[in-house]
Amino acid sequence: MSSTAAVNLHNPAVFQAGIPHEVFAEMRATPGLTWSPEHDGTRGFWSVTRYDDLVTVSRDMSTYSSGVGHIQIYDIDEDALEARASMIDMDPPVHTRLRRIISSAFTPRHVKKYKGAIQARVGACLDELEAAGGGNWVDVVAKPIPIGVICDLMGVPEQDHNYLIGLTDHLVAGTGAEPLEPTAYGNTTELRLLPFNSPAAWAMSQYATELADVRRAAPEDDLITKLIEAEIDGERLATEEFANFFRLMIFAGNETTRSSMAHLALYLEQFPDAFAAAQLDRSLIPALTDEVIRYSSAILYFRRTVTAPTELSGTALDVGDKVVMWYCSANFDEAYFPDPYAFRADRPTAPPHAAFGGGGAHFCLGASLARLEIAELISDVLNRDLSFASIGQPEFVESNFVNGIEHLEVTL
């Protein structure tokens, strides 16, 4: 049992105004999985749009693999798989061993230690916004906070934060429709061998390698030092393995939280009652934080590849089939989230939303950190009683992978 998608989900333009909710609602209501045919040389794929099915795929890593094929919709060559692989592209037990190196830094108890530093960064950004009477919320608030926090953890010098923001922007640009300049940053590697097909991936690898050399000469109490000193099966990470790890940490620790923070400004304007409720009852902030994360669904999807014949939701799947988990659809599944398009400060946190994944080994490592950053931003906005006299039209990032906003002008 299956159907064919009514729109071309290969095309980033489908997401140019945000999540196409009507498209995904129709797919959820149609029995079986939905097929997106081959497009522009990229093989077709099955869409997983319902919460139950997404959880099944997320937790069955032997049938639905991250290490076989690729984690994004487009296809890449076999030699590129190895060159581009980071922890997120691997299955257990390799994924588990790599994750264990840094997992202690992201436990809820450990993350609480960062609260003061996060509050300082949030406060500085909102001070700047208030002093100017407004501005581009993305540049002034959403971008600097998460990159600052993850760079502090990694051990990246403050003066390099803006450079890494630019690189992550250029990484996301690789998921859009426009071709990128292959030689940007002095890159000489074929784009097909680079994550996101972006020369920024090469530049970030170069930066990571240079910073690792500095830490080898002068170790510090940071994740860079921890990574270069860690041993997996008696061996330390090779240069490219370390660079891939670094790039994943910077991208995942920055881009996703940034996107949710960017959308927060829209929600402050669109759903004032939810924030007014939290203003009166601060115990609602944790649930409101999760509602921001659910509603924004910063990462739209991840793909898995079928490794054995199976059936999902009545649809037969063959070895090698591409299965795409649309988090932005599962997060609005009516069966789990009553009145899903309502933005509620008191929405129950069980069942959990799927923005951090559907469980299993690949559940988002930085979930506790992202929650803390967004909660502190909400708290400070409420403390200052900030509101907008006007808010412009959001300029969305051109991508079918990241639900990001590039520009959003606000006036206080």
The other form holds:
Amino acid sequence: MSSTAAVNLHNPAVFQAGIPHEVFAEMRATPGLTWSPEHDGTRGFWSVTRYDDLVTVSRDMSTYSSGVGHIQIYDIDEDALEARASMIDMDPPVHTRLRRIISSAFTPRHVKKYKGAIQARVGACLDELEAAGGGNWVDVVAKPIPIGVICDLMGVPEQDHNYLIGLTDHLVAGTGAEPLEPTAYGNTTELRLLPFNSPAAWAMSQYATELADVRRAAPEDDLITKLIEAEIDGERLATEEFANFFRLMIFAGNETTRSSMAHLALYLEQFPDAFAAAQLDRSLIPALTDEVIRYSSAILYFRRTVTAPTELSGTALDVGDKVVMWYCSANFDEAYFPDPYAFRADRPTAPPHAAFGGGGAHFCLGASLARLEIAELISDVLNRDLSFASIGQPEFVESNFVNGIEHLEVTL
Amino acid sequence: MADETSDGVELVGVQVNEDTCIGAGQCEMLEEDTFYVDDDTVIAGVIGTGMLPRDRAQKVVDTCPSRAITIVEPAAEEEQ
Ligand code: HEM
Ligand code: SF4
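Let me have the form predicted together with the partner chain next, following on from the form predicted on its own.
Next comes the full complex, and the chain you just saw is listed first.
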């Protein structure tokens, strides 16, 4: 039992105006999984669009592997996979050992310690926006907060934050950043071996390696120091492993939260009732925060690869099949989120939305941190009673992987 | 066994499977008097009485991303 997708999900343009909800609603209503045929040399794949199927795939890590094949739709060569691997592209038990090096820094209890620093960053950005009477919400608010927070945690000095913002801008295909020359930043590595095939990934590895040298000489209480001192089975991380870990943290901690914060401005305008409710009853802020995260579904999908013949929702799957978990569909599954397109400050938080993944070992490491950052932004926006005199048309990042906004002009 | 609070709410026990817990701390976020993620092992343990009203226990069970939390039914506990 299966059907073929009505639109070409390989094509980023399908996501140009945001999540194509009608497309996914139809796929959810169709029994079995939906097949997207080969496109431009990229093998076809199965789409998982319903919440319960997504959770099944996400938690069955031995049948649906992150380590075999790529975790994005397009395939890459074995040596390229190897060269760029970080824990997100690995299966337990190796994954587990890597994640444990730093996971204690991201538990809700630890994350609370960063609250003051996050409030200060949020406050400074909103001050700047207010002083200017508005501006590009993405550049002034949504970008600097998450990169600032994750850089602080990692131990990246403040003066380098903008350099890293510039590099991450190049890592998502289709962002408005100017295309780079293959040799940009002095890159000498073959592009196909680099994450996102970008010299910016190489530059980030270089940067990480240099910073690691500085920390080896003078350790600090930060995650870079933790990573270089960690031992797994008596061995330290190799230079490449460390650099890949660093890049994962900067990218994952940055792009995603930025997208949700960018969408937040749109929601303020589109769904004023939800924010008015939270203004009156601040205890709604955690639920409202999760609603922003669900509704924006910053990462649209991750892919898994089938390792043993199996069946899902009546569709037979074979070894090597690509299975794509569309978080942006599961989060609007009528069976789990009644009236899914309503944006509510009081939506129940169980069952949890799938924007941080459907559970299992890869569940978003930064979930508590992201929630805190977004909750603090909402709180401060409410404290200031911030409202927009006008808001421009959002320019979406053209990507079928992230639900980003490039530019969103607001006036106060 | 006192499986009810004074106002008659049914209490149930909860336990964490240490092999599947990924230390995401979602349990601690919801019920910080009952769950505690250890700093070194980054695995959750049950603290305090380990008892919660059934609806709150069910919510933590449903929220745990690795399905590592289970409710210990009072009857099952007595058999042990
Ligand atoms: C709204 C913000 C965010 C969203 C929507 C998001 C989403 C996700 C998703 C969907 C996954 C994959 C889950 C899976 O495969 O089951 C993931 C993994 C991850 N996220 Fe997040 N994330 C966000 C913020 C953050 C932040 C702030 C950090 C900072 C540390 C972070 C770090 C990570 C890491 C390191 C992984 C890989 C975990 C692993 O493989 O074990 N994320 N995130
Ligand atoms: S929520 Fe589940 S996985 Fe996370 S710490 Fe608690 S028991 Fe472990």
